[in-house]
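A single chain, nothing else alongside it, follows as structure tokens in the form predicted alone.
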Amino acid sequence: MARPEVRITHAEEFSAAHRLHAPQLSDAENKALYGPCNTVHGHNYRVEVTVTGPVDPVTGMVMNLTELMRIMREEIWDHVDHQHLNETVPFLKGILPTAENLAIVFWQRVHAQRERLGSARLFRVRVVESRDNFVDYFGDLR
């Protein structure tokens, strides 16, 4: 019998600093297009980690959350929180840090650690930008 498939989710908080400006734009229409956001601001944002796979009948585990903890403080965390996100991050250098920008950014990060995950397999992204605010990556379903 095959064994009950569960999604477990690790979230982590941070703050940082961002201007959305797309260098390909004029200054009047970055302005238009972005509003307050093309001066710099700041957000608390909140990265969810979503991992799917079958529950282990030994551990009773997807997988370890204090695993993904730390793959999520290691990849993005330890690298974004009190940053500002278009100057100080290297892995940001040349993307625009939308919320859709950075949820792909931090798939890409995750699941370059893919073999940490075990069994489980990356589901979704998820970034908060704001209360009313998120987005949500679920790699490239093409």
Given for the second form:
There are 6 protein chains.
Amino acid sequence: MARPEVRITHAEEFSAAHRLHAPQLSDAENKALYGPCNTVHGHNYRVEVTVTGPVDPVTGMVMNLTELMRIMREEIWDHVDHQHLNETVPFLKGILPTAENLAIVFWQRVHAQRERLGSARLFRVRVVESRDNFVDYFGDLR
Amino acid sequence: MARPEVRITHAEEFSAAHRLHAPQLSDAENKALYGPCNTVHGHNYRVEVTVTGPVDPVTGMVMNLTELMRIMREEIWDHVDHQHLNETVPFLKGILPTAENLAIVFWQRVHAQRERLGSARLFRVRVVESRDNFVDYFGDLR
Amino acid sequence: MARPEVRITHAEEFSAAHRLHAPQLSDAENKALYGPCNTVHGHNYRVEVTVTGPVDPVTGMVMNLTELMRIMREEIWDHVDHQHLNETVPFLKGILPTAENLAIVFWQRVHAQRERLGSARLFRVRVVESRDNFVDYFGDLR
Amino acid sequence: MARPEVRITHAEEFSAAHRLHAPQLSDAENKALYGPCNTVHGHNYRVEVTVTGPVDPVTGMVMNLTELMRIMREEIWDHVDHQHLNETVPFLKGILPTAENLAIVFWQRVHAQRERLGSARLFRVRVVESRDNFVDYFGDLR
Amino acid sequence: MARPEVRITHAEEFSAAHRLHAPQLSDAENKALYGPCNTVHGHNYRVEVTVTGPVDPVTGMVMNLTELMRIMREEIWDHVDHQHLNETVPFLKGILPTAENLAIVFWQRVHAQRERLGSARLFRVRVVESRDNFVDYFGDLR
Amino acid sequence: MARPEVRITHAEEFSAAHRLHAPQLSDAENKALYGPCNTVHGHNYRVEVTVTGPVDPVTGMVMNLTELMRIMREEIWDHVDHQHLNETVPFLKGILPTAENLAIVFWQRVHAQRERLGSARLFRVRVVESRDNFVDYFGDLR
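What I would like now is the form predicted in complex with another copy of the chain, since the data block earlier showed the form predicted alone; can you produce it?
Every component of the complex follows; first up is the chain already shown.
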């Protein structure tokens, strides 16, 4: 009989500065496009990583939550907390730090560790930028 | 190469009164069906609108969040905040203002502005009525 | 030795409609004064009642939280949940249902049950009207 | 014309103790696997049950939310609130009370009441164990 | 008879960047003192302003909440939202933007508008920097 | 001139089991007094510690928040997270783990470290037991 599949989600929060400024556009275009986000500001970001997989009949878990937390800290939190996302994060060099791009990059970094997920696979990365704004990325799964 | 697809969500909150009373039913049937919701009461509603689309490689965005916010304010918030949903909202005339119907109507109003969504498309409308109750509508996408 | 004094707080939430309209003022003055709150709308209200008193050395409690909850339900919740605060709540008849006045009236109703508080005394009533607005009333204690 | 399909969600919270200890593993293995979760501790759990179905054109509802609440209380809350999930809940006897397994068992119990859901069907059970950890189970729907 | 005194609170949220670096200290001392906060990062800040005063018997209000909101936007929000608190806010020039100092400066700015508070007086300014850290300033009232 | 005094608050969350059972009372009396809390259950607890003091003109801080966090982890969190408060916490031996008593004991433990608070002094310990229940202890300050 097939094992039931469950999705598990762990969240981490970090504080960082960023600004939105596209190098291909003029200053005036940037100002018009991003408005107040064109200048340096910051957020308390919340990152949720969801993995999905069969529940192990012995452990009752999809994967060890502590390992998921460790991956998120090593691959994401340790690099972005209390940083300036445009300037001090090597893996974001040359990437416009919109919430959309952060979700994609965070996905790629967790996905690169997929062997540590056991029989689970990465399902979704959510980046919450403020209480009324968030984005979701699902990789190629959908 | 295909551009990555991301979902972005913006939320707005509004305060409104409503009552649930189906005109096709008798007063006794309405009382039995809706219980305390049959009399005029109210909520702080939260509306989340999610759109999905490819991330623009220049702007790093699915669409301008400010434009999404503007659509939500012009099409929803300006009409329902501090209103009596059964009586003072023209686009709700004749519609029973359950959370389900609100989600459907809000969907239709945002969908009517779909040209303003650029390459994104409307994905979901969530209406949160209280801390323990909410509904989701996905249009015809699912 | 004096027993340590601790404050305990219990919260209840209710959904209600109201409008702000002062009978001593003209319609135009009301409109100017209350703006959008002059028309019927509603909220998910949160009421917090705080009592303070010595901790009983046998029970480890200031008072039985279940009794505090019962007082709040019997004196407040049962009367206001799913009601129109201007029209259907007998104890609010003739009272303008601003958050300030609600806090005062809720205080009076809990205070009238003060014998049920044992050695504790009513300290504060907080009424949260929306996520960014709340009021506190402390009776004559301060 | 097809009736629009909407998902509705109701949540309940309960407080319970549990420990994670797999009987097939040695004490040392359990300690290594579950870490601090291997000893008795507890949580304020939040359970969200989502059902999906067509909106009834007369009532404007997918199903009566009061009935969904009743099912959740009778089948879940009444049995687990203020309990020790490893010891005092008959329907959890022999089941390791991980969040994953709780979601599956809660699903089965609500699903067993599916005739009470009317034309709606169970879609998702979410169990939130703490502010940064939750799991989702979708049965066989996905 | 004395009018009952009630405290009312309004909150606003803003997103900003800052860094903690004391000019009187060496770089090494700054690093040791502030740790990760010594580099540029950011937060979603929440500012709560509480005023206290007698409830007007005609309006049922301590003061018009809309006016309090306007003061907060004109004196605080408009100047700090989407800004770099160390660099782009004139009234913070030369002030180390710790949460403590922000609360004091925000107090001073609201207090300077005290004539607009009517018979109410400023009671407290709270600055919430992240979900687990906040500060309160009460001026000279205590 | 006097330095402005500010209160700063840091919060930590922990998960623990407990039961309320007074040894001086009979089983029947315990059952009647504590109801469902008489059996082993658990919570996600939130502990807020507030200290108050003058703002240092050089650092802009009342005290180093990192030091406050360290005190809370060393004196509270490390001992109670994922524990059974009636059984496995040495400093709670013989103490009925009501929220009131937890607040008092946590106060005493932080107070014993008061030299590490610099020129600040302990002001309040809040213990939040569930979303609708919390207690506050102020020591002898009030």
